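This document opens with one chain alone, in C-alpha cells, the form predicted alone.
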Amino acid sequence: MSITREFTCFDLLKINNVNLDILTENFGLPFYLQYLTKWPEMFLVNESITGRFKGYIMAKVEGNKENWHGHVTCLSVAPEFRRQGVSRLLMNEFEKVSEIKNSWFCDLFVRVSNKIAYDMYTKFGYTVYRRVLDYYTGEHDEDAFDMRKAMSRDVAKKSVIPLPHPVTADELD
C-alpha cells in the first residue's frame, strides 16, 4: 500500500533512502526547489503507509511546436522498494501530466551501461531516439540513450523515428 503525491520541500529531508543509491543523480538544493516550483505537478513521490519514501520523480515539459515534450530529469525508487510497480506508477503519472500538457511525446537519458533501466523503459514503451555521446561525465565518461515514447499528439509518431548517427552533448536541442 503506498500513495503517490507531489513533492514538497519538506521532503527534501526525507529522501535519503532513495539518493544515497549509486545510480542516482544528487543535485543540489536550488535545483530541486526550480521543479518545485515550476513543474509541481511532475515533482512526485510515492512513499508507504508507514511515511518511507519508495521512490520519486522529477520531470518537467519544455520546447516548443513539434519539440514541446515531457521530460524525465530522475526517477529513483529506493533499494527495497524496486521490482514492486512503483517506477510504472511513476511514470504513468508523469505521461498523464504530459498528455494534459499536451506533449508530443516524452523522453529521458539512461546511461548506455545501465542495462535494467534501459530494459524497464522499454517495457515502458520506449525506445532510442538518438545516442548522446559523453552526456555523463566524471570518473568515466559515458554515452547516454535519450529514449522517447510518443503520445497521443504525434498520430504519426515522428517524434520517435531514431536518428541514424550519435551526437554530442553541445548539439541536442
The other form holds:
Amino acid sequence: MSITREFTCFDLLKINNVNLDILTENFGLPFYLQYLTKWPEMFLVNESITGRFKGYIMAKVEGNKENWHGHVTCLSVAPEFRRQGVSRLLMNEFEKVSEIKNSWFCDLFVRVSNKIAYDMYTKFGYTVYRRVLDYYTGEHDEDAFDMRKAMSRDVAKKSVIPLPHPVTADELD
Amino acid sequence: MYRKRLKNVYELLESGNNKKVIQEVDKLVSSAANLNLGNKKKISPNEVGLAGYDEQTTLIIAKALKALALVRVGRKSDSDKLIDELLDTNTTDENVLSIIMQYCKETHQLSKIVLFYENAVSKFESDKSIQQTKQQEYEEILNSLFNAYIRNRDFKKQQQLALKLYKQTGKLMYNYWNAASYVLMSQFETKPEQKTLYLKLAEKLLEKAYVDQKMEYNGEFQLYLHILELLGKYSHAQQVINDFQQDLHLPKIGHPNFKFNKQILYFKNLKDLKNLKQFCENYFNEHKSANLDDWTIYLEYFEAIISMLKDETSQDSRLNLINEVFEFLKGLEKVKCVDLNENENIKLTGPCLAQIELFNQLILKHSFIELNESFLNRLKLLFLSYINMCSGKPGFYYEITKFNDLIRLSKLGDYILENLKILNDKCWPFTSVKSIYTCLSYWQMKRFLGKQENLSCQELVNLAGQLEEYYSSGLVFGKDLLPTAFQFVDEFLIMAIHIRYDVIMKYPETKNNESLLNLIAKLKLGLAKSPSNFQLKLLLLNLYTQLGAYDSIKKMYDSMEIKNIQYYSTSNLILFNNMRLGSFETSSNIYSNMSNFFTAGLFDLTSFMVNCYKYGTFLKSFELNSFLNELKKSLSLHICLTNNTIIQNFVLDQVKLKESESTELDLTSEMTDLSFKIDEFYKDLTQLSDVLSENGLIDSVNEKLLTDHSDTNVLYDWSPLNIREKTRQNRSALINEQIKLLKLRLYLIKYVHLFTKNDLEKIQSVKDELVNFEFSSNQSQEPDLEVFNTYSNYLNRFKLLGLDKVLRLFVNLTCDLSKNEKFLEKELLDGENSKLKQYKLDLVETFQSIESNLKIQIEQSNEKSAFKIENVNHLLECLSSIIEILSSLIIVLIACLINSFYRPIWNEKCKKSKKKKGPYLKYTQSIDCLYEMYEYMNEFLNKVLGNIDQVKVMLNLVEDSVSKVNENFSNNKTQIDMSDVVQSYKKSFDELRKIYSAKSKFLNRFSSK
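Other form of same protein, the form predicted in complex with the partner chain, not the form predicted alone:
Whole complex next, starting from this chain.
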C-alpha cells in the first residue's frame, strides 16, 4: 500500500532517505527543475502511508520520428523499502505515460556491473539494445547497457533489435 | 576588422582567460576611438564587426563581454559601471542583450535585465517603421521582457505585457500567459476580495478559449480548472472535465489518471457522494495492482462513505452501509490482478489495510461505531492477516504504525506482539533474509510500543547484547552483497546502539569517559561491514557531535557526498557545529560551496518559472513561486550566509592581515573594504530573504517566519511516541538557540558595519538590541540520538563566561564616545567618577574573571581524577565564543581609532595649540581610553593563548580513553581506528591557537608597549 503522485518542488526537501544512498545521484537544482517543469507527469514519487518516501522516478520523453521514446533518467528506492515492488510500480507508471505520449519504446541506462538492476529490468521486459562504452565517467570509467522495451506503437518491435557492436557515448542519438 | 579580434575575445572568455579578455577589448575599443578620430577610410560593413553587425553594436558586444570578464576576476564595481554605460545605448540587439542577461544572472541583478529590455522595447516603439519591418524581432524582445518580469516576480507588469502581446499578435498563447499572471498576482495578494477579483479576471480570459473550443493542451485545461477550483466553481469545472477528450489532449501533457482524479475531486466538493463512491469502486474493480494498492483513492472512498453515513438517519441503514463497504473491501482481497503474471507471487496489502483504516475512521475519527467484541475480533483478524502477509518484508513497520492510535485504543498492541513473536521464534536462528526481516519487525514494534521503556539497566544491556547477536549471526546472508548495498541486519546494530544509549541516559552512574567512544567503535565496525550505510554514518555523526569532535563530524558529512538541494535539509549538521567547535578556517570551503548554492539556487528557481510558460506547465510556476517563498525563510540559508560573513570578515581577517606588514593606511582601506563586503552581504541576504527587515535585522515578528527544513525523518527511529515528543522539544530548544545566535550575529554585523562606515546616527537601535540581548535560552536541551538534534550549549556559554558583560560594556563605551563632545565634556567634569574610568575598571575585571574561569576549567580537566571527556567540548565552546565576540570588538575598536568620530574636534587650531587643553585634551582622553582597551584586549588574548597550550594534558587523557576502547575491541578481526577523535580535538585547538595568535600579533603591531 502506498501513494504514488507527481513529485513537487517541496519534495526536494524530503528525499534524503532515498538520496543519501551512495548510488543515487544528487543532481543540481536546475536539473530537477527542468524535469519538474517540462515533464511533471513523468517525475513521480512513491511514499508510504505514514508519509516516508519509498522511492521516485525521474523520466522524460524525447527523440524524433521512430526514435520518439520514454527515457528513465533516475529511479531510486530507499534502502528500507527495497524488495517490495516499488521499482516495478514506478516503472509501470512511467510506461503508462510513455504509452499515452505515443512512444515507440522506453529505454534506460544501467551500469554493466549493476547485476541487481540489470536482472530487475530484464524481469520488467527490458533487453539490451546496445552497450555504450565508458558511458559512466569518474574514478573508474564504466560501460553502460542501453536497455529497451518496445511500446505498443512499435508493433514489429524494431526498436529493440540489438545493435551488433558497442557504441561510444558520442555516438548516442 | 574587429571580427577576428572579437572571435578571439569569445574564445578567451570561454576558456576562462578573463584578464586577456579585458586587455583585448581595451585594445579593440582604443583602436576604434583612433579610427573615429582621424581615419577617414571607409571600411565596408562586412569587415567592421561580426557578420551582420555594425561597428557600434560590435563595440557594445565587446564591452558586454569585458563586463563579464571583469566580474569574473572580482572587479564587480568596474563591471557594474561598464554595464550601466551600456544601458544608455538602448541596444535592441539580442546578442548583446543575452550577454548582458548572463552578466545580470551571474551578479544576481535581475532587476537590471528588466531595464535593458524596457529600453530596447522603447527604442522599437519610438520608431514605428522598425516596429513594422521587424515585427518578429519586436515580438521576441517583448517575450524577453516578459521573461525578465517573471525572473523578478513582477507579476503585475508581466500581466500587462501578456495582454499587450495578445492584442498585438492575436496569439492565444499570450492569453494563457495573461491568465497565469493573474493567478500569480492573486497568490501574492493578501486582501480576499482582491484575490478573487484577479482570479475572476483570469477565469474570464480562459472562458472564451474554452467556449470557442480552442483549448488544445492539457496544461491549458489544467490552468482553467485550477482557476475554477480556486474560485470554488466545481460545477462548471466538472462540466469542463467531462468535455476533456482524453485521447486528444492527454498526449501533449498529462498523467493517465488526470481526468479521473479531477472527477473524484469535483464529486467530493459537489457532495455527489453516490458518484464518488461508484467511481472509486469502479477504479478498484479494474483489478489492476496499482489501483488496488492506491491509498489516495481509498481515502477518497472513505470520505464518501463517512459523508453518506452522516446523511443516514437510522442506525440500521448506517450498519447496512458499513457492512456493504466492508464486504466490498473484503471481496477485493481475493481479486486476481490483470496486470500480474501467474508466477508473480505478489500479495496486495491495500484491501486489508483499507479495512483497518475504515475501522480507524469509523471508531476513532468519527465515532460512528463502538469497538464491540465482534469488531474487535474482525480487527484482530485483519492485523493477523497483515502480519502474516508483510512482517517478513521491509517496510512493515512504516505501514502498521499508521494505526498507532487504533492499536492503543483497541489494546491490540500485545496481540500484535504475540503474533509477531510466534513468527519471530520460528525465525531464529536465521534461515533466510525473510526470517531476518520478520525478526526485525517484531523488535521494531516492541520498541515502538514502549516495551523497552521499563526495563532495568541489566535487562537493557542484555537486550542490546541479544540484538548484537542477531546482527552478527545475520551478516552471513549479506556476504555476497556489493559494498554499495546495506547489510540486511544493520538495523539490529542500530537498535542495539539506541538501547545502549538509553542505558547511558537513564542510568548516568554507568556512564564513563569511554561510554560514547564504545558506541562509536561499534558503529565503526558496522560501517566496515556496510560501508555505504548512511544510517550508521548519521548516528556516528551525532555521537561525534556530542563529543565535540568537529573534524570527524565533517568527515562523516563529506562521506555522504551531500550537495546541492540537500544543503537546505541537512546543512545544519555542519552549520550548528563548526563555529562552536572552533572550526573557522577549516570550514571555509564548505561555507563557500553552500553560500554559492544558496545564492544561485533561488535565482535558478525564477529562471525555471520562465520554462513553465514555454512548456505550458503553468501550475508548476505557481508551485515554484510558493517554493521560492518557502526557501526564503530557510534558517540554514540565513545561518550559512551570516556565519560566513562573521568567519571570513571578522574572525579570519586578521589571520590574513598578519601575513603582510600592515600600516595604518592599510587598516583604513581594510575598513572600507570590510564595509563594502558587508554591503554586499546585505544585498545578497535582502534579495534572498523574506525575513530580514529593512535595516538588515530579524525582529521578533519575522523570527517566527524562519523555518528549519532539516529532514528529521531521515534517520531510523522506532521510539515510542512519548520519547518522540521529548525529541521534538529538544529540537525546538535547539532551533530557538540557533535563531538567537543568528540574531546576535546579525546585530554584531550591523554594529561593526555602522562603525566601519562611520554612520553612527543609526547606532541606537543596534546598541539597544546588543545591550539587552538575552543570552540564556529559556528551554533546556537534552542530548538525544536524533541526528538533527545537535546538543549545543554554545549560547549559554557566552553568559556563563561573562562575555555578555564584555559586549555590553564595550558597546556602551563605543556608543558613548560616538556622542562626541557632549559626552567628553561631561567626562571632564566628572573627573574621578568619570564613566570612562568605570568602563575601564569593569572591563579589566571581566576579562580577568573570564581568564581565571578558563584557567580553572583547564586545570580541573587536566587532573586525571576529575577529567570528563565532555569537558573538551565545553572548552572548545568557550574558546570559540570568546574569539567570536572579540573579533567583532577588535574591528570596532580599530574603526574607532582610525575613523575617529571625534575627529571633527581635532582641527588645525587644536593641533597647533601649545597648551594642549580644551578639545585636544578631550581627544587625547578618549584616544587614550581606546588604546587602553586595545591593550587590555591584547593582554587578555595573550593570557587565553597561554591557557590553550595547557590543554595538551587533557588531550593525553582523551588518548588514554581511546586506547582503552581500542583494547576492548582488539579481539575483533576488523581493526578499528579511534584516533580520529583525538585528531579532531587537536585540529580544533590548533586552529583556535592559530587564530588567537594571529589576533594577538595583529594587536601587538599597533600596541604602544
